[in-house]
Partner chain sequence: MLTDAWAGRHIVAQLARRDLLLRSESSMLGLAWSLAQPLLWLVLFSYLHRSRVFSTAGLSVPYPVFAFVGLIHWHLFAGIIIGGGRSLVAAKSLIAKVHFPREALVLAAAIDAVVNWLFALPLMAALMWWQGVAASPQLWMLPLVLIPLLALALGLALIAAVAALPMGDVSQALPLLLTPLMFISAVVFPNASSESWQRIDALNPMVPWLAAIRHALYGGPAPEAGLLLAHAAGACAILLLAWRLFFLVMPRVAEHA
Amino acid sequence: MTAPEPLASVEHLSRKFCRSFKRSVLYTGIDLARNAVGLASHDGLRAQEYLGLDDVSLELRAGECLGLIGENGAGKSTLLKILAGIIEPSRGTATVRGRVGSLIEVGAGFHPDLTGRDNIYLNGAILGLSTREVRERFDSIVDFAAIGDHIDSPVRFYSSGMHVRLGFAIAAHVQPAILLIDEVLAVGDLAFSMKCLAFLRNYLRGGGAAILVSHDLVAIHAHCGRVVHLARGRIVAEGRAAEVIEGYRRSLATPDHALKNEIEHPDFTIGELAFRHHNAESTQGLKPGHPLTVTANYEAKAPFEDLVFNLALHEASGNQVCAFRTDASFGERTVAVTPGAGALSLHIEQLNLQPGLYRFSLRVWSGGHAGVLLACKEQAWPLVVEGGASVAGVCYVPARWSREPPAQ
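Now supply the structure block for this chain alone, in the form predicted alone.
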């Protein structure tokens, strides 16, 4: 028995963009003129042009939720816009079988001066519904969006969350074969996000297909069986969610991705952090619950009698998870340093963090913790905690389930 055709098929897809608006207009005119006389558009890259997508091929089948991950500018939104028919590819083909419901940009497709009610009819028509079909689904759309009396207010006065509510409600009730979701759920509140994810699960069980773009890797892992990692317009990895996400985290844990936010002092310089894990000068293979030693190197050109070192750990979003201060470890005492190079080591007995990407910051105060910030490097050192399935939250608590005998 042959497998059913994919709902979406992308073959050797490329899309050029131009950094100069004037050149972009010029190149478009030249290509239109070439097409008018039966010649193909210019195939190579011209001055100021670059490839937002470069030779991308993939398929999407019924019942599948495909995750797209990658840094900003990797080409994720460009791919969705081509599948949604918003822009055309420069090379290759994108074939979609069935109606597409897209949530690519907050408020995209809404007329700001029309009410929410009017925009439901307008968007329904754009997405291929007749006026009768929109009328039949109108009450259900309004109920799903849950924006109350704002349905009769111009959408220019809507918050970003209200835009998302109405946009998702319309896209969901178009009954699309493919649903394209690009990060917009991060704008909505928790209750609405849970409602949307419940809809997504039922939609996939019913044979729909979806492509989910998000920087929330926990959400990608939870809802996507297959994940594609895009970088600079190309597919660098494709496969099972856990494996691709782990590789993506590793790619972020490089000096190139450090945040260059620092304060320097002419007489005191923060050096690099060195990691030691299981007697190895590396954090490769660092698992939840494993020990970790972090050594902070510094160089002083003058003596300091009252320094406090604070090593802070942040999750990928930037939120601080925990911090380790020398005055807490040394019984409220400050650290004295002499001119020259030196180092302090922090010994973490169990790094009880869920798998994910984290970053270390080092801050040094003069005059105690309430004194003057002498030097700091913020989120400059990436750390990857490896493991299988990530779960919500950052805290790793070893535990196990057991089956209890029924109560008598």
Given for the second form:
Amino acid sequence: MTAPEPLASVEHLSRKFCRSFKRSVLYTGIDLARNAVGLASHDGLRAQEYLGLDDVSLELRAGECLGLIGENGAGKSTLLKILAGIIEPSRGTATVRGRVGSLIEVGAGFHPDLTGRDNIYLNGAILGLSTREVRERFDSIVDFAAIGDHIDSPVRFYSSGMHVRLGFAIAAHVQPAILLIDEVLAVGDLAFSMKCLAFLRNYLRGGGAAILVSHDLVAIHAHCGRVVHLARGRIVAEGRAAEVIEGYRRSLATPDHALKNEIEHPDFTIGELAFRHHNAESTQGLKPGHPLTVTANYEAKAPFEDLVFNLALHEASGNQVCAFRTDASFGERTVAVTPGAGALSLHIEQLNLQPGLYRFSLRVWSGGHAGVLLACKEQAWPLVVEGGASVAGVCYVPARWSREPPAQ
Amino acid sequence: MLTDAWAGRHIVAQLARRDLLLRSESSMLGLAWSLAQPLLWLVLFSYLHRSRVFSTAGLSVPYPVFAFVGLIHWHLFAGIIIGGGRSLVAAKSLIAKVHFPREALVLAAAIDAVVNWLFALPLMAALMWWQGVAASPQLWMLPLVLIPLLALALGLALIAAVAALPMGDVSQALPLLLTPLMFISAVVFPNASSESWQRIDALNPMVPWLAAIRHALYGGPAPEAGLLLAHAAGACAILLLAWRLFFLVMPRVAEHA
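Switch from the form predicted alone to the form predicted in complex with the partner chain and print that structure.
Starting with the chain above, the whole complex follows.
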């Protein structure tokens, strides 16, 4: 039995952009002139041009939700726009068998002075529905959006939540072949998010396919079976969600991505952090609940009497998760330092963190913690905690499940 | 190109409906506002005529009728071009987000101008009745003459629209270019009949068309049939070329929107 035709297929897709506006107008003019006389547009990169997408190929089949992850500027939006038909490819093809539903910017074309009712007809038409189709689905749309009587008042009086709900409701009723979703599931209150997710699940079960773009890796893992990692316009990884997400997290932890926020002091220099895990110098294989030793190196040019070292741990978003202060557990309340190179080690017995990317900060205070900040390096050292279970939240709490016998 | 446009017919209907609703609901004068411009010009030029600023010897009808007919049809022509030219720029954010045939926007703006014209017709009929001018038996010719006029206007509107998106100055330049054109197109006063003017008039499609419109409405002097046909053919050619150009250029311009 042959596999069913893919609903969307992208083959060797490339798309170039130009950095300078005036030059891009010139290049467009030249390409148009070439097209007019029957020649193809200029191939290859001219000055100031760069590839937003580079030789991307993928397929989307019925019932599938594909996750698209990557940093900003990796080409995710460009790929979605090409699939939606808003931008044309420079090379290669992108074909969709049917209508494309875009949940990227819902409520496009809403005019504030028109009522919700009129906007449904207008928006529906823009999205590709005929007037008759809108009329047939009208009640269902209003119901989904939970707008109620407000449907007959001008949209300028709607709250932003109502706006999104109405836009989403219309887009949801377009019954497209594929859906392109870009972070829109994060908008709206919890009840609405749940409704959107239920809609997505029904839609996939009904034979649709979707591409989900998000920075929320937990959401991607939860909803997408296959994930594609884009970086600088190319597909870097493609495959099962857990593996690709892990690889993506690892790529974020490379030195390229170390943020350099530091305050320096002429007499005290914060050095590098060294990690020790299970008698190895690297953190490969660090899982929740494992021990970890962090050694902070420093170099002092003068003696300091009362320093407090504070090693803080942040999650990828920057929120501080926990901190370890020397004046909390060190033998002496404060640390005395003599001129020269030195190091302090922090011994964590069980690092109870969920898998993910974290970063260390080191802050050194002089005159006790209430004194003066001598030097610090914020979020300069990445740490990846590995593991399979992707759960939202930071804490790892050791626990286990057991099956209970049925009640008598 | 054609299938895209046909698929977009619902959008045209909805956009036109939107413009109509907005016009009637949001402005104080509502639909009456659309008549303000031709009326204002009429009043001004009637006064100028009375003061003998220009000569209108040999007119077969009272001046106000001559001028008003010219004015509302010129506004139809210019309105389509200016409104169409503006339409894409006004919907910039929509163009960047959703895929739909952009011609629909230009067409909806054209329909807007046509609606304006429709509202002016009863006023024109009232004016003719007041001035004692009878409608001519060739009234049926009116739609025939209007078709090439609309075609040319739409063609120019498509070009203006796709040029205005990357180059903002186009929207501002249009009224500047069209207004002088109005004064040499026998809209509010007949052109001089010297040799050189006759040659210029032959190139200007609005001259024979306005003459034909006046002939259809109240039996003014009829223009040469050959000239009419030539301009009609030219108008259709321009419309087709403009549409093709729009189709080719639009995707590239939309990226920058």
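Residue numbers count along the first chain shown, from 1. The term rigid core refers to the maximal set of C-alpha atoms that superpose within 1.5 Å between the two forms. Computed from a prediction, not measured in an experiment: that's the story for all the values here.
Taking the rigid core as fixed, one finds a CA shift for His223 smaller than 2 Å between the two forms. Relative to the superposed rigid core, Glu133 undergoes a CA displacement of at least 2 Å between the two forms.
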